[in-house]
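Just one chain follows, in the form predicted on its own, and it is written as structure tokens.
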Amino acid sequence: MIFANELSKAYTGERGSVRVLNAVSFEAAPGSVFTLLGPSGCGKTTTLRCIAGLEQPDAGEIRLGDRKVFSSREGIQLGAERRGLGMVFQSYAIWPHMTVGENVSYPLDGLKLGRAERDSRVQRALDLVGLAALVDRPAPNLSGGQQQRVALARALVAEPQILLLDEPLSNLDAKLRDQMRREIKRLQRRLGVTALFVTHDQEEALALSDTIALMNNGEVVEVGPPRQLYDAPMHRFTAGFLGLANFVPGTVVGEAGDGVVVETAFGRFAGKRRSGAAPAADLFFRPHKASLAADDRAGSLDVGTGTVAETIFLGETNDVLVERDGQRVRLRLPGRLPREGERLSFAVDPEFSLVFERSSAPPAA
């Protein structure tokens, strides 16, 4: 389990002090992928560094297990070496100058271990990273891959408890770090470890977690499992940040069921209010969760009309954008590629549709 009360971090420099974490709180389930997810400079390699130890926050409290091992009010602040954590770096760290045996062994230095059990730990890693052959290979003449495998492996030899994992995919190419998702999500399920990992990589973080902890300007915003924030955010940030999103401006003008109604320039639309109360509102839906609908369904509650503005054939589905009045949505639909210029009505599933308060930055399709 890794539990983080209250972390607060602020840096000075010459032009004064900048706040990276304000008031980070999150925990991360014994055994579980909990992922820290934002967009460049939101504090979650910060947040991650803490946890590890490289960093000391100014306020707030860390437990790892049972072991507390930061408290500002207590004054405790355990070393990063008395933490038993392993951790994957973005940039590998792979000690050129040493065989994949060396690199894999270094952690053991300091636990007194005989010849044989480090030989056996060492044999243990590789052979979970699939890397057993390469023993004796000598670190320069390793691929990138094999590169990843090698840290992952080292930070797994020394059996910890907790594994923290820093953007450790983002030197790879869009096939490897797909198949090293897969490999991480095995032996992370394998081991049984929990696993603190950081990324901007929105694909990367639904594909690989239990919970996911949206983070934006040093602040948590969300937390919970990945279906869970892509189907049915609770802040707008998290609906923006996480895959396409249509936020098509309009107007309350009515209740359905535990949600309400929508006018916009497309039609009247269904959807479950998220904040704000005012009449003035952006109705957010995904662009796959629309459908071609029948023009006789026109003027239909979750119908919408418009003109073909654009259309690129993506193989398996069409990306189209609809256009009226000045306003445009963004839609992916299967079958044929629909003729810039002609009349289209689609449909929105209202199960998917949310309501959020009226934003003043210009709506995205």
Given for the second form:
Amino acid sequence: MIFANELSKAYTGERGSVRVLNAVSFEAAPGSVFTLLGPSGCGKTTTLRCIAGLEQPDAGEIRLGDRKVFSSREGIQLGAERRGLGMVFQSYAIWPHMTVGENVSYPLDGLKLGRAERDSRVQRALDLVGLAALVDRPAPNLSGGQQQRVALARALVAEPQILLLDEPLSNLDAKLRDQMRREIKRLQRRLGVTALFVTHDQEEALALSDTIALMNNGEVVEVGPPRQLYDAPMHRFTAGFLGLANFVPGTVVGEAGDGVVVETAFGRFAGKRRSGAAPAADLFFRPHKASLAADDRAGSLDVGTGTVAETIFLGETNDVLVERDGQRVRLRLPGRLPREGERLSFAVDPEFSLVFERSSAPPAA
Amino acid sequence: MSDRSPSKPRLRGADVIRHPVPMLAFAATVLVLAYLTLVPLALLVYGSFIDEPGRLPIEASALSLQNYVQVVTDPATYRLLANTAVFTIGATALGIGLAVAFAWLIERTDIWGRNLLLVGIVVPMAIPNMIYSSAWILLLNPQNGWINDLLRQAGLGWLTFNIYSLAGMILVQGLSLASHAYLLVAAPFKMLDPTWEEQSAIAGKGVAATLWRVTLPSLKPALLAAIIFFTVVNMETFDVPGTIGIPAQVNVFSTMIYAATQPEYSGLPDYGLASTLSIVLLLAAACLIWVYQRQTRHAKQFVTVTGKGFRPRRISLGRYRLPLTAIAFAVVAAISLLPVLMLIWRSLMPFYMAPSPKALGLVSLKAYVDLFAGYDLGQVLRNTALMSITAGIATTLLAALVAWLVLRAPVPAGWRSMLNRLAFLPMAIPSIVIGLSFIFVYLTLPIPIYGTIWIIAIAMVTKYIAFSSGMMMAAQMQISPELEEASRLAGAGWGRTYRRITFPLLTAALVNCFLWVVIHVVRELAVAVMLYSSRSEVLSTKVWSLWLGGWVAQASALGVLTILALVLLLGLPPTVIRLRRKLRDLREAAAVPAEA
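The block above covers the form predicted on its own; next, return the form predicted together with the partner chain.
In what comes next, the whole complex appears, and the chain from above leads the way.
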């Protein structure tokens, strides 16, 4: 288990002090994949480095399992080498002056193992990642994917209970990334380690995680399982960061079931209310939660009408921008490619529509 | 506990693990650097307030401002200033001018024989300046300098040149500087984006206009940095002024400081006056170094290496190709070939004979035999080897430590930049001043190494720690911090991480730095000449004393041997690199079967 409580950290530079972590708290369940997700500069890597012991927070507390490794209150800061963690770095950090075997056996140095035991553990770790044949290969002669596997084997060889992964897939090409993603998940399940994973790639986070903590500006915005964060975000930032999103300005005009009805330029839509009671609101829905509607449904609840402004053929689906009164929404509509200038009605699934308080700030990503 | 506010970190000292190993290393390094630089400087400043000739600062009875009064009021000081200024500016202009001309010709144009020219221009790197000066004296002295003789025989007596003059000093220093400056100047020429020049050509500008309006202006920051740097070098140099200027009675600051400490020139050694002159020189150097540091910060913004391996298109010299090639080879021959050949010739002659077929009959190796038989060369070689290797190892290790502490140590950034500045400080201390201040230190402190090679070795560490730290920092920066962090995550503490990861990855840089220091230590005369005794003669001081004693053939012979040794040392780094590559290839070849 990883437990972080109220971690704060500020860097003091020439232009005053910059707050990089602001009371960051979370708890990663044992045996799960817990992901810190956010745009660059959000503090996710700093958080990971604090957990690793490579950086020291100004305040807060970190517990790994039942061990307290950092506490500003009690003045505890355990060095990185004493935390018993495995870590895969963004650059893999494979030592170029050693062979694959020497790289992987390095974490066993402090454990005072017999030679046979040591060799067999190195062998097992390399077997896990399918590189047993390369044990004597000098590290510089490895491909990117092989380096990644060696880094993984090295992180796991001492059988840590916690594995830290700092953007481990960002340096791989798309195909390899997909393959490694599955492999990491399979390994993690098999070994039952708790994995703390840092990424800026939302797709990767959705695919790998049991739980995601979305971070922004040094704070944790929202924590939850991927499905919940994607389909039913509590915060506007989450809605905007994960996947494509429409935010349509409108006014709350009534209630419908457990939600509210919002009047927009395109029509009236029902959705669950997220925050605030002000009538000025934004309707949120994802482009693929809309579908073509018959023209005679125009004007009814959850149906919008507008003019097709731009279309892009994407193969499996079409990307369609619909305009009305200077507002635009983006729709993902499979099937027939609408003509530009055509009048078009679309229905939005109210199950996945949300109503957020109007915000002046544009949504991220 | 209740006063804990979230904005202010509150870690109770005693309970926190505060990285004891790096902290200890940091404290030790600061102490060592302070001992190497601040202690000598402090004694130097103290010494400058003592006006009791023949006495060391420690033996003095009263402080006085007399030295400063004398320096300020004596008209000789202003003559000294004028000489130093003319010498410095002249030699810098000549050296940088030659370097820029050759850098442009070799790196940017289609001149013939580029590789040969390159070798020729860098040869003087292997020639200590004192030896280089001697060779030029043999060529250009007014009595029987070979070139002057030839001119007189050709009826061109009015063209003869007296090397024993300010102009002679400038000539020799400038020529020798050209090779050092070339290495600094060539890199930006090589890295310059050729499309800038091509753009100018497309805009209808010729070769000369492009050079003047595009190439040189875009290199201005780098050139300015080189100019300032070599101005400092020339201002403090001792070798050429010592060899040519002292007999010519043309003094500059460095020779004046030297003379003030030598009884044969001034009766009693006047350490106070020497200290005061040193401080004047040091302040001037410090100002220029400060400007240099500011300048190099900017220089990086201009000429940048792009990751792309572009192949610079060379400028076609057209009909000037042949004449420019001829001129370039003539100049290179004058810079490198002529002095070395003269030195070899002189070392083979029992007494001076102009090179001629007739004189060939007199050729003998007597001078070389003398060196080993009569002058205890074995002792000198042992001293030189021991001193330079010790200084090389000590400087390199200290520099590696400084580099790691400045770039990676888990201590506040303010401390690290303080350490950086402390390590850079010796850059501003002239060699002759290091020598002088070390006399004070080891005649004051109860450490019995005065008059041994160890005092020279320690002074050399002070002399070269700034350059070496810079070199090692560049190397340390190449090592991704993640490589060290991965080791710590793998359970290794600071010490084991440094030993198993950082240090092995620095191997190539350590070897290079070590060889660089050894080469420079062997070349260095000014530091050694202030500190040597009859027991602790090294190569540079031995050539110096043989030359001064009138043993010209023997001095020439030892000069030739020194040059040979330095050529071998200079050739070593490329050899080491080749060897390492070969070893790696072997290892890879051995690993291939595992792939199947």
